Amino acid sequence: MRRIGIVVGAASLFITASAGVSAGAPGLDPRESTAESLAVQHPVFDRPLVAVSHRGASGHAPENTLAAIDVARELGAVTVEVDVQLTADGEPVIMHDTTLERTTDVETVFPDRAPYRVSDFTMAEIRRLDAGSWYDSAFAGEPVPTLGEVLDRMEEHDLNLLLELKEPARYPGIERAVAEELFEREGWFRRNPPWEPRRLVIQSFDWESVRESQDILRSVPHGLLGVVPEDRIDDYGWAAMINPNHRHIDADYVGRVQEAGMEIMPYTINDRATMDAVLEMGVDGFITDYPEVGREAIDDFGADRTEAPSTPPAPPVAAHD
């Protein structure tokens, strides 16, 4: 049986603020730091299943761009995933690859700057790149956005955010840089009620970085990308999610994660048959390039579970000699 929601202990972990700490204290969201100690405990609610829109609607628009976020919203997405890295001058920028050549025209604009690492370019230089034409000429001139621009656009669309810290070991201080962008936008610290999708989750394959980010943003749920061994799941009870590759899980693993009080949303699933399969495993959602297909799969899955026969089955007839 699918178990979605916040268990009592986990709820307390993410919404407890320390008393007696001055506003702006290191390691605390300043919107939490002046509050008295809270231990608000929610009963278990069912969150809706979520088809998280991967890098925006990357099946329909150039990934990790404002255009992809706009298309995700048009297709009915409620949660969008994007990736963040740091430029040479420390600007959080939205980009999946650690190099720029696959999704921009950097080789044309800067022909002598190989190997084209994101970290070797300033934000002003990255602004000169076209991040849309590689996908389709209709998106020519689409810029590489900053994290701040993405946060603002998603807030404008009332979208929830699953934010991946991409290879944070390359970017010392990225956890604090991301936090500073969030501190400037109080709306991202508003928590959705526990019967709605989470407002904001920060995740990474680098679990030490996730813990560091959690220590800075104590009120923000965090997730672990990848498969946490079953015998170590309890060691990561501070996390809200474990989000593995869908090829590496089964119903038993899904249940084990949920029994530990965490949600599980595997990646990246683009065909309907696999969507149906992971829903049958009991996942809390999944990540897809095609949010409209994912939404249809979830709607059909829910309909299958709520439809009742029009008449009850007839009782068995007893056999008589």
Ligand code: G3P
Given for the second form:
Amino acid sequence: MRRIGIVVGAASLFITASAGVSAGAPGLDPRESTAESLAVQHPVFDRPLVAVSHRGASGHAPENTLAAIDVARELGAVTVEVDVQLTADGEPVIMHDTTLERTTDVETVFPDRAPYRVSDFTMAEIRRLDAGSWYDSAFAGEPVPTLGEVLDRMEEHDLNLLLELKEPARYPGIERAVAEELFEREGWFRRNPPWEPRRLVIQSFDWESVRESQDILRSVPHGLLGVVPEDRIDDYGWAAMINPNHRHIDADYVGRVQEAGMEIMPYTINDRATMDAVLEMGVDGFITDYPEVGREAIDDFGADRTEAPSTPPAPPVAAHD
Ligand code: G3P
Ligand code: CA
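Since we've got the form predicted alone here, give me the form predicted in complex with the named molecule too.
What follows is the whole complex; the chain from before opens it.
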């Protein structure tokens, strides 16, 4: 079975190289489009499999906090996923739920402010909340971070970022607000070489919002969360990734996405058996609350796609009579 995964990966290598997935050049102006692909220019075409550490490392620390990012780094994560929304005063803030009560003490601090929508609070108000105690008293006082603070912390750790625009229809202009935050930090437009995981990917379940963000940040790869119907995958050729729930994919779907020149990293997988199963399907990675378990699964899978094949896979040959 393992061999099947490697064969799928090899096919992906060839497809990625020939399709010219939109990897940009280091230092490229993020507002300019790029047709160049380092993946085509370099003899090593593909990237290693990635265990994306979900909401920081939410299996070990309060989700979407700086502490969770620190733990992800300690556990050896290379790429971290977080969710971004907008406060009432337009600050990009890191939070999964569209209301504050599950992961903060907002009901205690602001008892008369139900329904506690993120969009009803200023950043100064959100700053007064404790986003750690609900998880464990060891994290008491952990603040809800801004996107800027998360970017700073991830730069310190040299982590790659999978950034989800969470329910962007609630926050008109969030795509521009996020882009402005990124424009201030040129490092996020440094593109990792093609044999490393992508430096920055922006994704959302709202595909119109993803397109809008892609139009603003044209050299940044973007991802579609959810299942794009097979007969519509080609309509989304501008995207770099399709990241569905792992329950809704099989090897055929994985192959179909990769044939279209995109990567696929299903979410959210926390048990080793399911990690092994999606690796066998040929995924490019997966999203997990437990990056150390994910790393182990990938190491054991042994499909080290950072090694260039001695000869590229031959293109399909037309059958003769
Ligand atoms: O990155 C994918 C995953 O985070 C999507 O689900 O609900 O955890 O944001 P959710
Ligand atoms: Ca998310």
